[in-house]
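The chain below stands alone, shown as structure tokens; this is the form predicted on its own.
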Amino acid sequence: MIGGIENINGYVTKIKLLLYLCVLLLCSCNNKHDNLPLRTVIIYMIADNNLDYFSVKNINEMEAGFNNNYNGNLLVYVDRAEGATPSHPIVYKISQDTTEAIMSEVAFVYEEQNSANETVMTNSLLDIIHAYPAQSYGLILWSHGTAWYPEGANISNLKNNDFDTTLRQSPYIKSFGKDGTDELCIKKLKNALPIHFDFILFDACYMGSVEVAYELKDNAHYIISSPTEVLSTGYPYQHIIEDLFEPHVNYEKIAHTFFISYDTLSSALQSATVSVIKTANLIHLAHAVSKIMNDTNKLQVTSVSKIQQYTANEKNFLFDIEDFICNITHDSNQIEACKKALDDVVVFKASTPSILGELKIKKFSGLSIYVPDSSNYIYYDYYKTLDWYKSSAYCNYCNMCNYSK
């Protein structure tokens, strides 16, 4: 029975996608594309977890920052936690409002569904795209996340990350895709995105990894993400909404606004990293890295203790990609070529001196990478399925590590 439902959902998704392509074709044939709004921005919020409180706060900020005269539409799909009103997913068409209540029109209402499901995400995005066609599209992904790691990985920095509803101002972290206990891995996320977006912004922890960026390089022109945690308060939406509807989006400005909103704070709240990734150049970075990996006479295994980490626990999940490269070869020409390719990919980057007062950031290239170690080898089989692993000749380094399963 379950398999039958999944087949039906998959069939419905294909029909929706075909209808959308037909709409695009008709618009193109009739030269009506220029009459469409400039941009539809979709925010996909999976808040059916301990971030529920902050979803309402952020939607209120979106209303405060929105102007009804913008040449486009801002739609928020939000799935809130059990006990919320409502707890089932709905879509708001954001309109300008400065009250503490959410006053925006409800555009869609869904029955309870798993928002971290690939088919559910595709169908929901297509519903919005069909109803609010535009010349271009942007996507913000808001929830928990764990970089490229598969479902079930817990890579949090914090030693005690329990959510306390009485401490709304505490620096809880936000890490994409957790609905209850269900999660959406990066490969399923890639398949769930039905169109090519102008940009994807991750309001979620750890998504600034080279593996994530490379997996999604054909889904968007630019990706804005953080290789470390994002505090639960997220992006300052009231200050960036206008920028999302500019004819030529200034991604660096959006990232800088996010960074400054935390860099001006103190103590553990002074905590943020952010990068703007130009996806068209990722293939050149993979090529530069593959040259190092294929030169096995110069390639050397390094200790994870020598590389800038982006997590502060003992499981060694994420590391700075440039620092890693500099530690596995002494060939200065290869290192410089790799740095140049990385600079072409990461067109903006910024980091506070530390994250949550626990993790010191001494080196920051803007992207994380997986470095195999005896403490994280259980994820290696999954890692081998990622596009980055295949394109960067990463197998050569991993084979040299000689850890046993």
Second form
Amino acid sequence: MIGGIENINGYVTKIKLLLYLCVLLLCSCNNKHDNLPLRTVIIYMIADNNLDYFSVKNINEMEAGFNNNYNGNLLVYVDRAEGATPSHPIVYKISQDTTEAIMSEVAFVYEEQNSANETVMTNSLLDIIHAYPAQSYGLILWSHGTAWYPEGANISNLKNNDFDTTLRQSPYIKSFGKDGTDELCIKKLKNALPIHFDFILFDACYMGSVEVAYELKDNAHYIISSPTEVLSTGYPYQHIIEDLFEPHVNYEKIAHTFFISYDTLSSALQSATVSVIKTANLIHLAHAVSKIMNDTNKLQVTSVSKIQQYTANEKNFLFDIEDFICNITHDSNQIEACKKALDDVVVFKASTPSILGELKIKKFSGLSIYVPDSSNYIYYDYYKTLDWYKSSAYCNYCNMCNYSK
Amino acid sequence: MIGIKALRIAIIVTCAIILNSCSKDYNSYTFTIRNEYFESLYHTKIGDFLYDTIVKNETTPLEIIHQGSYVFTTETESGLLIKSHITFQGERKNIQLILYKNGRLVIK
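Switch from the form predicted on its own to the form predicted in complex with its partner chain and give that structure.
Once more the chain from above appears, this time first in line as the rest of the complex follows.
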């Protein structure tokens, strides 16, 4: 009996010791995490295209905006065009510099590779993340972009033009993921992102779409993007880098700084739309839209000509989501519920009166959506593979359209 | 113009130190440089030794260098300038410097 008690005491002692070791282990893990820099921000630049000139310009702006005392590291993966020095991808660890040259140290060098390939992107991001661990991570995706549209969709007339030096000061646009003729579609992009980021900022055209945001909702807490074209000069990095290293990033401030930098310009250069998307609320928006889509007695097909477009020349690719919702049902309660859900998703939005002097922005809810039409129905099969299509019961609307490819 | 071009060259700085501080030092060491980078290397310099071109997968002939610290510099075919600080000391007499494809100079 005494032996039994001794045994029990022995077990209790062992359990206490085990718990103590666990607590020690947990404490050491926490300390290790706290000792890490606050944030690593990665900028993934696919500039092996007609945007090459602007990649150098933007990296210089990042050096000008960076302070070596920031609690974190800014890493730029850049794949420049053929003929550049160098044209193979490199990763700069950005340091403070105000000269016209890029003076930052090169952290990695890669042999020429297709940066618009999902495996290449994953491996390159992981190289940086492993070499520069931090408490949190941010990602800026810099390149051409075509919202959710798959490879080969020619949303912008200007997108595939050859680089022309005379356009350097003109409102040349940039739209994500174009390395030569290869592109990274939104589903591949989603699979290529190896970790969950605090934020993803798209310095690329058209990525402010509900389909893109919904596809990437589990990859980041916030997404900053533009539903329309973004001018090739991109974000004013010298003014936003500091904000990216704040303990609590003020996304609205970053978006507003971007917006102001274009809204204060004149003529066609006064072109910018931007929105900050809180991804956690996207599921509620999908639910609100699905209620409308499932109420087929009230659901009605609308003409694309009635809805605010986000592509120049009314090419019928991207439309304002709120304007679309208002046109497909007369149920005011459902519309209000959708607007409320949309307000919870788009926590900041801003738009200039027009884009490139030709696209008037009369209605702007901050997100674009696909509206099927005979002119864009060839993309419908691909659209059906998107998470948004499934979660929002979009098939009910598409079935009513009765278009054929 | 050359000055501007030089300024535009990005720099890779690596630090390759041959450490064996507690052990015996020699007055001189032998070394070779092996190029495992994915491009040719131009104007490679270490101490008084200068190599005009080291092509991919080439190893330079064996040379003798005095104990001490040196700066290794080379320019890649794409125009990247690679710079590294190297100290020859310790009991390993035969040193192979290898430039790997990720731009890092390592000692074998």
